[in-house]
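The data below hold one chain only, encoded as structure tokens and taken in the form predicted alone.
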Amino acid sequence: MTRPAPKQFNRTQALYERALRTIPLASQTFSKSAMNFVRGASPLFMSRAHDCRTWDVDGNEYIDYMLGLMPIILGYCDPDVDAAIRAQLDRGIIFSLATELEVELAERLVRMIPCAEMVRFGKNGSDATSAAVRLARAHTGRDRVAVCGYHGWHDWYIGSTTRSLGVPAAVRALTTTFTYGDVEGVERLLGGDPNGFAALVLEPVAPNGGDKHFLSALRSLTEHYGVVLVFDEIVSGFRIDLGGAQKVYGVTPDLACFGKAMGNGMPIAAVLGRAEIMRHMEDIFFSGTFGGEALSLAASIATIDKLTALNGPKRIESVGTFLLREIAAVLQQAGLPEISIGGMPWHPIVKVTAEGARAMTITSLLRQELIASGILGGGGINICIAHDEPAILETTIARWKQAASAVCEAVRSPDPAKYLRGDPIRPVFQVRAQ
């Protein structure tokens, strides 16, 4: 199989060295930083994007399966969302008082999402999850929190991970982790301190799927112990269903957090739930200057309306089903048993089953060769409506075949690491069991 010539990244490298002088990591997030790519064989700066394609600063083109870490759900530069933003731009971006847009968007979310009776807006997922925890503490008068999954950068959560630098020990001690699917473990945790836990916060869908029995058991346990059940639907929201995983699995939490895909790339998130709990917002301090920023509100309304009209989650599921089947066949034909693809149709996940240093080498090789072939992606394959085109999907599989062939040659050699054309990937941390 003919392989594409390695891409050139001269401008990326120059920008990276320049950025390091003024920006820690040369990036605003760990996930977009050089840590997650083979530095020297990967782009680190993008210049433009359209539909599901992106172009880096060196002019290299990719089919993008990162999608800005999942905010893009319709496609980059969606004409209807962009038109809504431009129309609002002529009216104003931020105002001295609230706008009707806030009411319109809140009403849409209340109609769509089972637990939603009242809504407040933020700018990112960490805003929403932190607001939910503060609401739970205000409602229960308790301090402790139990968590499962990833919930953002704020102290209450990140202190429970290996990235806890700068978080006081007293704060770290208030958060305890639990394992998805382990009903008995959760029961022991809550029962061991029956008046201590304010909230149980989890992503309702694990990487390999959701468990209705587990979610139902959590609902019963939290009701028994007076704990606020919070679904973090930042990832699952709008992709699995417009009503979130709670609608798919028929388990209604007390509070839920939505974000990422809400505005097709515009910064907006929401915490929503039972009015009895949400009304504590009248007393607790959850207040940000840009919480009612109008361009994002307009974008979110346009995004939700278009997803509804297009039956967006079903189209995403169809694309994901195709990719799961075809990429699995590519990996099998290439003879790469240490790489597999799983997860859910709305969010396929590429897994490396090797251990230790070999796992990181294979992960680095795969990402390097996918980039060389023109696919930008990480461990998760993020899907938007713009991927739902036969030519895009055919090209995706052809590029996966090229990448798999190159990785196969490397892993069958005595020293696979010699095939890396730059520094290997360095893991940030892992909080979701594979």
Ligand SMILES: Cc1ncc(COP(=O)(O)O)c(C=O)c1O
The other form holds:
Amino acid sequence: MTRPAPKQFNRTQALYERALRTIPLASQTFSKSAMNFVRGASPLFMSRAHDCRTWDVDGNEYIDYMLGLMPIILGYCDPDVDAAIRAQLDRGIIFSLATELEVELAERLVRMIPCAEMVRFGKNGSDATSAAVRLARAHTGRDRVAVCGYHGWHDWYIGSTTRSLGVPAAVRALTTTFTYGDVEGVERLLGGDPNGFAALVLEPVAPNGGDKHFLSALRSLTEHYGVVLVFDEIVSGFRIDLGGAQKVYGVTPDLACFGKAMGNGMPIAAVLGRAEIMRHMEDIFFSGTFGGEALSLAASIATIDKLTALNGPKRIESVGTFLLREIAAVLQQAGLPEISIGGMPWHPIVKVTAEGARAMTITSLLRQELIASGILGGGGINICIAHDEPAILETTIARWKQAASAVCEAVRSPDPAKYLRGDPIRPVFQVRAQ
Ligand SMILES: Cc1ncc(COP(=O)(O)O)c(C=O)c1O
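To complete the pair, please output the form predicted together with the ligand; the form predicted alone was given just before.
Complete assembly follows, chain above in first position.
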């Protein structure tokens, strides 16, 4: 198989060294940092992006399956969303009082999302999940929280992970983790402290899929113990369905959090749910300077309208179904049993089944070779509507074939690590069981 000409990363390397002098980690986000890439053989800085393609500072082009960690759902520079942003820019970015845009967006979300009776906006997913926990604590008068999945950078959640440095022990003690699908475990947890838990917070869909039976059991258990059930739909929201996983699985939580794809890249998130709980917003403190910033609200309204008109989640699912089938075939033809693809059609996931250091080597080799072939991405395959083009999908599979053949050569050699052209990826932490 003909290999693509090696990419150059000279400007990337120079910029990385320069950035390290003023920016710790040279990035604002762990998953976008050098930790997540084979250094020297990967882009670290982007210069522009359009539809589903992106260009790094060295001018290398990629089909992008990271999508900025999922805020892009239509495509980069979507003309309709960008027109809505430009039109709002001419009227003003932020105002001294609320705007009609807030009401319009809240009304759309209430129409679309089963649990939504009232809505408040934030800028990040972490704003929404932290607001949900504060609401739950205010509503129940209890302090403890049980979590499953990833819920953002704030103390109440991150203290329960291995990245807990800087979080007081007293805060860490209030959060307990549970396992997706383990009804008995959750029953033991809540039953063991019947008046202790304020909220059960989970991503309603695990990497391998959602479990309606489990979600229904959580609904009954939380009702029984008076615990607020919170679905963190920051990944599933809009992608699985415009109404979220709660609509697909038919289980309605008390509160839910949306973010990421809400504004096709603009920073906006929402906490929403039952009016009885949401009304505690009048007494708790969830209030910030940039709440109600208008460009993001306009972008979100345009994103929802376009996704609705295009039947967006169905288009994403059909791209994912194609990629699941075709990438599985590529991996099988290449003879790479240690790499598989699974997950949901709206969010396929590439898994490496090797043990220990070998797993990290193979993960790094795969990301390195995908990048060499012109595919940005690795673990989660993030899909946007702009991927839904025959030429893009054909090129994606051709590039995967090139990458798989290069990984195969390395994996079959006595020392696969020798094929790495830089330091391997370092894991940030793993919170979602694969
Ligand atoms: C499920 C989930 N919840 C919450 C968050 C936090 O969102 P943000 O990074 O926008 O604060 C994320 C971010 O990746 C997420 O995936």
